[in-house]
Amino acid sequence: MQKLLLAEFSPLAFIAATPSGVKTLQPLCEDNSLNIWIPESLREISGTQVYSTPLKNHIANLWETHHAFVFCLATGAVVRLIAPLLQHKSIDPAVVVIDEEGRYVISLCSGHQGGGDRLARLIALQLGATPILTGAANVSGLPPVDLLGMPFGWRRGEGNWTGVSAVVASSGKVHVIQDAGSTLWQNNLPDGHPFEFEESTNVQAQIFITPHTFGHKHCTPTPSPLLPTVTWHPRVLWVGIGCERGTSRLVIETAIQEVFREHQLAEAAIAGIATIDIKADEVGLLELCRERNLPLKTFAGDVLKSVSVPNPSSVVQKEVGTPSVAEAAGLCASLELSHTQEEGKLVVPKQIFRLPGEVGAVTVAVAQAEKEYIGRSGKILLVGIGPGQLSQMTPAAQMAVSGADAVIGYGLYIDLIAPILRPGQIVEALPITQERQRAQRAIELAEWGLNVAVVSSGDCGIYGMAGLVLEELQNKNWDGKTPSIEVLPGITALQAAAARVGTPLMHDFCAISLSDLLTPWEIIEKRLQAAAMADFVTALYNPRSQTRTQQLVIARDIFLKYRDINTPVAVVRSAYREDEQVMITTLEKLLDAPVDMLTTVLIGNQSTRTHGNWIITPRGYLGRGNG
């Protein structure tokens, strides 16, 4: 787990100088692929790395190829030793300072721009420690502006940075003009936000969302010289190229740049380069794509033949089989994230562009899609968050949650994780009935390049969540690749339950839902039948609702066959909440109790007994003897 979401920091530093920063440590990297920095006077500590040099020495070789570096020394000590090396916040890595009794994790250097404030919250979630994190943004609840856009893959362009996040942060208002990229960020903006959408007066900032440069009709109003202005760049622009066997990357690159200042668009829009199938070898836009680490898509004739363009040429049509390619190319990658032709649209017409004295000539069109690129694969976790208390959620899935672009689930779970929710993640839920769209708007997100999180009660393989979403993804002829999965495991209602009332499932158990939403009850009372005849200790899930009343009665007479009328049963209703309320009854009574579908019923075997107020399951140990 710890691989997964610290993996967007790689390469990334642990340096420790004494033995007990190496303990502290050590939790973060325990599937190895990450080790630790130690003095030659510490070789003996397994797991970890050596540096021979002095650490100021050391720090400076890995601080150009390093993305983070976490620090288990005195703040101080750890200031004198980067203070040489920083430069700027928008290239100095991210720095971490952790005390060594691990109780504190600060965000030093780079909290924005450097996922510092990330890498901190992170850390402190795994080692169950407090973070340290001064930035205004984390006190006001609003995402930080210039991270604003980088879940969906945005580009920074230029502006005052500092002059508008320190409006932000004084809670002056800053008009928002976007025509372009996601509005998700929108949506979970905190009351009295400072972001104004529409024509405002007494505005301090302002905020561009575009793929065009400054000038151009679309950005209005026009930038202000009297106020603080940044500007983000939804990669939404894709380049259809086609072009002469042989044509060199310098033209293609020279054309490029030609059309985007012609037309005011920005470079730092474009989500990649479309071109014919045929042209997929061209080392000119093969070097291209890799250097500017863009993806190169390309389409078979057939394909492009039947895309509607402006301009189409019999030329092109008796050369490579399809009336046009740039045009087509373009669109065709455009439409690719979209549901329907009818969101892509054109908004740069073919030019033919050739370089003097350089080999070849290009023909560009530009398509903008309605939807970004984000330029990642997405990842869905699958999170059990436990009985509801945060102490008992598994640190791995606290910074499952805390460390996820999305996190979706029914209402009721997202309240009770809200204190690990950070400014600017997209959060929605969904009511109780609709999994099967919780789901699908996961997979949805995912497979866009978002990392995902679904949070289910208990545990998310246990009636929850991760099922679905995994049948749902085999219906999608998913690879089982992208976008990747992890599932995070959490304590079940059974075990939360249990743990209220003693030991009842010290021997063996089952559970079984009694809701016929999606299984048969004919299937269900088998299930009863077999349960009871075996004598397994059994819980029951969703034993009652408003509109199922008939079935824990039938589950009870069924258990009356083969069991005593005193056999002990638990009745718990939302373990670890704050209304929690548990019962201890026997079989006879069980229909006293108030049970709905936030209790779980656990009902004994033959040997469980009852001691004061707490129920035991014999294992058998004390029948065995000495032998």
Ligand code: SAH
Given for the second form:
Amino acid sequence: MQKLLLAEFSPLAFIAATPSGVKTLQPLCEDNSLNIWIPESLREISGTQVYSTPLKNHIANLWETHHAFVFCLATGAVVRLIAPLLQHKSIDPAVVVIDEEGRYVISLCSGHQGGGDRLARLIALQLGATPILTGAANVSGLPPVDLLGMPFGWRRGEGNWTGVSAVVASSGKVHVIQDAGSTLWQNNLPDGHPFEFEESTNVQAQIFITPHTFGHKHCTPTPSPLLPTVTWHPRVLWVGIGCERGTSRLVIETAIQEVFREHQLAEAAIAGIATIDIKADEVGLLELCRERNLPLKTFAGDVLKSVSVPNPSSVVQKEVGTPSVAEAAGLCASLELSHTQEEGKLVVPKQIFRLPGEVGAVTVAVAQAEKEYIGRSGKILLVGIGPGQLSQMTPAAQMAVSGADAVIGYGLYIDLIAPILRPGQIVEALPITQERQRAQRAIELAEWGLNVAVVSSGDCGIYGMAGLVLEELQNKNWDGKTPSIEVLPGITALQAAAARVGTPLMHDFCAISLSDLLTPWEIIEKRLQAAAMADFVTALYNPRSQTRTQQLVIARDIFLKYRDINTPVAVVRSAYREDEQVMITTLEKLLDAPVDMLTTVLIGNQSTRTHGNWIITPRGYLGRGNG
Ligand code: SAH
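Since we've got the form predicted on its own here, give me the form predicted together with S-adenosyl-L-homocysteine too.
Next comes the full complex, this chain leading.
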């Protein structure tokens, strides 16, 4: 199972108690340096490590440090093992149980916040098993309330999470008051979802998505204190800091806390700290950022100077060459991610702060960005989904799609993979003519921090989207690392078509697309000529559209110069899809066959022959030609 996909669960422990249990878990550990924990009695099995204390103690030892546990044990035994260790769903690790034969994957504990449901789905895809998810949100196809903001790096604030989740589970109306952060999560909600975005009657719960703390004074509509309520905090606030040299972390931190309290802002909504470049080595600032895992953005005085701020200071101008540090740096940082916001939004103008008995002074200002800071670097998964049927898509590709935050592709392909899409996933189906937009959108989302799957039919690297995404990245001077890329191959049309008619590709073959939209026709003709002459079995992709009708005629004429009129030809339309059509004909009669843009044409070589409904290209074992 792929490292990349399991990374979010690391460290992860696999535990089996029988040889068949080890066998079931092994495919999950293959690509990883992960070992399976086994009892002393099974010591001989390779790829395992032995626990010598009783399992109960062993699990207790791993409990605090591990994010997830995957047991191949009876559920009852697992329940007894973990019961004394469980504390709260917000901190417990994910616990997944698999039956010995690997038919069922149960998300037992910490399904939402611990990611157990996600892990169970990924494992089930890999094993071809059924995931068993019993959380209420899974029934309705809704994103769980306590996971809603995870893809965007939002932080959970105060609230009655269980109460709001219960209302969602019972289909009660939930009022969503969102004044910051991405609304992409709203785009793919199922019909009949319980969320109300306008004020409405009979509301039973509230979700606030805001940088403010609950009940702050500017909030409209006024929150009802009687309803179960939760708050998500998108990280939109950039704290601009100016300080005297040597100001301690304590002073800076206290200043930020005071400012946030006074303005009813949530510290969880802090995206990062911004200041002038000469403060890049300020110890107190660096300590604060490290401790709180916040980015520190620094800007040159010249940049800060050009920002218009409400409270410029001539004293500051004299000292560091710009009339504003805190306000200007906060504003600069808040504008960095944004493509649309032209002017910064200062939510707290600068405030100067000292702490009695402590050296130094600090100036704090807070700017709000339009787009939240996710705090992760994104990934692009370039996925080939195969010809159509899900069973022809690799488990790795299925996992990549199911695990992604966002899935982008042409509508027909999205429909084909609908059963493996996850509630709450961002799904963007763009029309077939907008390949560049699709690639750019994927890059934009991944640069922001999302994990994006771009799906193509067949193989994504064969007349698919993968190449375009890499080209666009290259145009943007991509460093080759961020966003990271993984390519997941799929069964391409020529393989799918061949499988339906036998073994036409048994010898040297090539693929040629007859579409001259992106390739000059002279080149296509040259390649057809070369393939025909060199006796390659040839797969024709994009053979004929409503307007491009002559290309196939010319291709056939070229092949007829070198091959017999009776050369077997397969015409396969929509292989492995509902309306599949398979026809075996000859080069002579090719033009009578129904050929369109959903068809692949396979032209045999000089030795290819038919036998009943099958096409055979000899490999040569039985001698040359007809053997
Ligand atoms: N990336 C795809 C090819 C995309 S180009 C792949 O690797 O298969 C589109 C062309 O592929 C179509 O015009 C058709 O020639 C072929 N094609 C794609 N899916 C097909 C299918 N299920 N059956 C037959 N041909 C198919």
